[in-house]
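Next up is one chain by itself, shown in structure tokens, the form predicted on its own.
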Amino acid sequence: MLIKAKVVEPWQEETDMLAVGVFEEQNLDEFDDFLKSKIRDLKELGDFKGRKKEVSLIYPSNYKAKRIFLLGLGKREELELEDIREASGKIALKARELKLKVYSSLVIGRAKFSLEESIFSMAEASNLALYSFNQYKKKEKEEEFKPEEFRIIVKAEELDLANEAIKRGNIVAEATNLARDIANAPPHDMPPRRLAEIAKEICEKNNMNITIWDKKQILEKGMGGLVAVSKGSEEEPRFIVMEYKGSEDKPLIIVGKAVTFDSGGISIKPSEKMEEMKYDKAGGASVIGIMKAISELKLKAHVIGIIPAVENLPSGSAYKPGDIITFYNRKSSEVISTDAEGRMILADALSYACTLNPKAIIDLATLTGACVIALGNHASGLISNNDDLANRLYNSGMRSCEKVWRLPLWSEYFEQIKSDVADIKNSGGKGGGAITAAAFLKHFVDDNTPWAHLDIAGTAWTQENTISKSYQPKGATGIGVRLILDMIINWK
């Protein structure tokens, strides 16, 4: 759908539908006549009063719009990005059902955001609110309907920063619809292999570096945990490096584990919700996207993306509980449970990291069961060494509503992860299992490295209790691209 910006007088833009975001309380002396009018009769029968959630569809009669659809945007002072981001997923979901083909809008938000965060947000919002997995529905394939345009009424003297934003608001969108892609693709169809090819395709199309390293190579260089949890399964493991270089500054290193099928191998998974598993490759998909973006947004920063890529199936040549295995950094592992297969590929990928000199890592992961139950599917779990990096998760988080919270590395959890026959194991127990499945990779991470690991178990695709919202369909959220790319944004 494009998107682009449009200097007219509301009453005269030729459109399907205009909409206009209402406060409660607000002095309608601020709309024309008709509006005011309007928005005054349905607030004095009740029907909208410009509360949160609320809606109503208009038909005007001196407007060249065929309809006007009013949106309650609640309380002024309360109006916060993810309300704009509401609303403008609204606006785009009204227009599919309407099937219009183009559909305006004033600016959202401007009377307490600055005109470029809130386009950015409302442009944003409108791609991802009409993302669709259908590829696999041959009728609703055929049927799907999308608007052709979006216009988002500003001032003359708007017009190229409004330009300017939408872009960038696209970008974002499209980079997060496309970790939504991966991490929903059938696992026979997205294998470590079919990762790579997508990862190889962005950096040539984008100018950026890539290292793929296949089972062998893995094998030379001494990875012994991509190596273990793969070998149960006929597909072949990956080590991809995604590298893009827009400074010359120490990298910020961001690492996903992608599991494209987690049966639990050996300790094998209950049958139930199994087929969810696909999702296991979601942190991996998270970082495709997000140098994707990186990389069309041409950010002045130094940024490396690692995805350590395999499928953990049960068979005669799978890894086993028992087994102790010896990673990059020559640390050694034993092995509780095969179902804890994402912190052993992790713990190469992060030692691996830990030799190309970074300013910070952050790792992504669908790690545990446990951090959904500590914080439900709202948040998702952050553990860090270093206050400055957790704050700036924590503050991205908030502005973009991909909320993370702090959980804490003490020393005791450390104990829970001791094994008498090797360094570690693989596995602490059920009690504060989010953290001592940190406590583990930690072991893999520089003392003297900025490190953050964000358990997006709860957040990388919607469940039972998933909150739900305009802009987020169905299935897989691309949970962490918009979060690290408003962190990496405004790191200062």
Ligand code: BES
Contents of the next structure:
Amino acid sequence: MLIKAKVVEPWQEETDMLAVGVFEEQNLDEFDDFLKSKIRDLKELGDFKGRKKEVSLIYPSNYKAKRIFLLGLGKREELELEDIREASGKIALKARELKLKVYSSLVIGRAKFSLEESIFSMAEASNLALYSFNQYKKKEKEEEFKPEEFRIIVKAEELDLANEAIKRGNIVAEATNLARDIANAPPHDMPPRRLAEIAKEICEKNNMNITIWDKKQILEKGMGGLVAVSKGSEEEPRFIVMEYKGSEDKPLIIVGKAVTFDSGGISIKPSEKMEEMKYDKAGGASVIGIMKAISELKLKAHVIGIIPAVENLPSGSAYKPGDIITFYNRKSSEVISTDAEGRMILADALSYACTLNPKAIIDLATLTGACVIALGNHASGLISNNDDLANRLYNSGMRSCEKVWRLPLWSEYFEQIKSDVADIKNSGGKGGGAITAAAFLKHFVDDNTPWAHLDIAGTAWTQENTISKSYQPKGATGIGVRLILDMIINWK
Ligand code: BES
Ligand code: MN
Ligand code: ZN
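For comparison with the form predicted on its own, please write out the form predicted together with the ligand.
Complete assembly follows, chain above in first position.
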């Protein structure tokens, strides 16, 4: 869908639908005579008061628009960027439902946010809302309808700024949708080698460097975690490193867990909901999305994306509980559970990242069921050795509404993963499972490197208690893409 800014008097806009946001208790003099009287009528009827989530579709006589879609925004002073996203998503879904080719909207949330922020959010959410994963459905794929054009109505002096904000909103949404596509893909169509191909295509197109190690190179480099976890599968592992060099700074490194399917291995998972473990590649998917967006936004930043990719299956050649595995930095771990495979591949990836002289390292991983128990589906777990980095992520989480909540990493937790036969063991038992997983990872990060671990097990796809949002269809969310981009864009 093409999104563009347009300068026109609202009543003169020729469109299939014109959307108008209305605040509760808004002074109706802000509208023209027609809208003023229509909204007053609706208020008197009690049908539409401008409260959040209220909508009303009216058919105007003296507007060139065929329909007017009124959306309640709640109280002006309480408006959040998230309300702009929610409203924009709703407008897009309405246009799709009514099969409208062209729809338009006045700027949602004027006066509260900068025009740039409002329009960026409108473009972003419109694209996110219209995402669908239907390649594998005969009828839906054939009959899919998407609006062709969305126009945001602005004043003449705002046109350039608006178009710039739209461009950036599109880039961020498309990167999120790419991450959703990869995470939603059925595991047989997205093994590690396919993930590497996608990363390569993006790097070639966007002028980034890429290094892909296959099984042989992974073995030679001594990445014992990747070797061990992938041993049970016919699909070979890949170690993918994407680099965007938009500045001479030390690199910010983003690491994403990509287990293209996690059966648990020999410590096999119960079969109920096991199909959801195709989403265990969501961290890696988001890293690919982030790198795509950074290169298209041409940010002045040096960013490296690292994706350790494996499939975790049980077989005669699979790694086993009791095995002792040596990682890239030569530390060893006793395997208690082959289902704690995420930390095994992240151990190699994080210790490799530390050799690249990083400014900071952030990892994204669907790492533990325990994190879902701790925080539910409304926030990702954040564990960090650095308050500044943690605060940046917290603030970006609040702005993007990809919220994160910090858990502690005190020395007590490290006791739980001590082993009698190796440096550490890969499971600390049930208590504090999200934190002991992070304690394991900390063994592979240098003390003086700022590091943050994001456990996205509860947020990477829509689950039982996930709050429904207009711009978030069922399935993979692309979590982390908007969060990390916000952090990099606002890094000062
Ligand atoms: N990918 C899973 C974590 C997961 C589980 C994410 C459910 C989302 C929903 C991870 O590899 C795993 O299996 N973790 C184990 C760790 C345990 C064996 C120490 C877990 O959480 O049970
Ligand atoms: Mn697992
Ligand atoms: Zn896993």
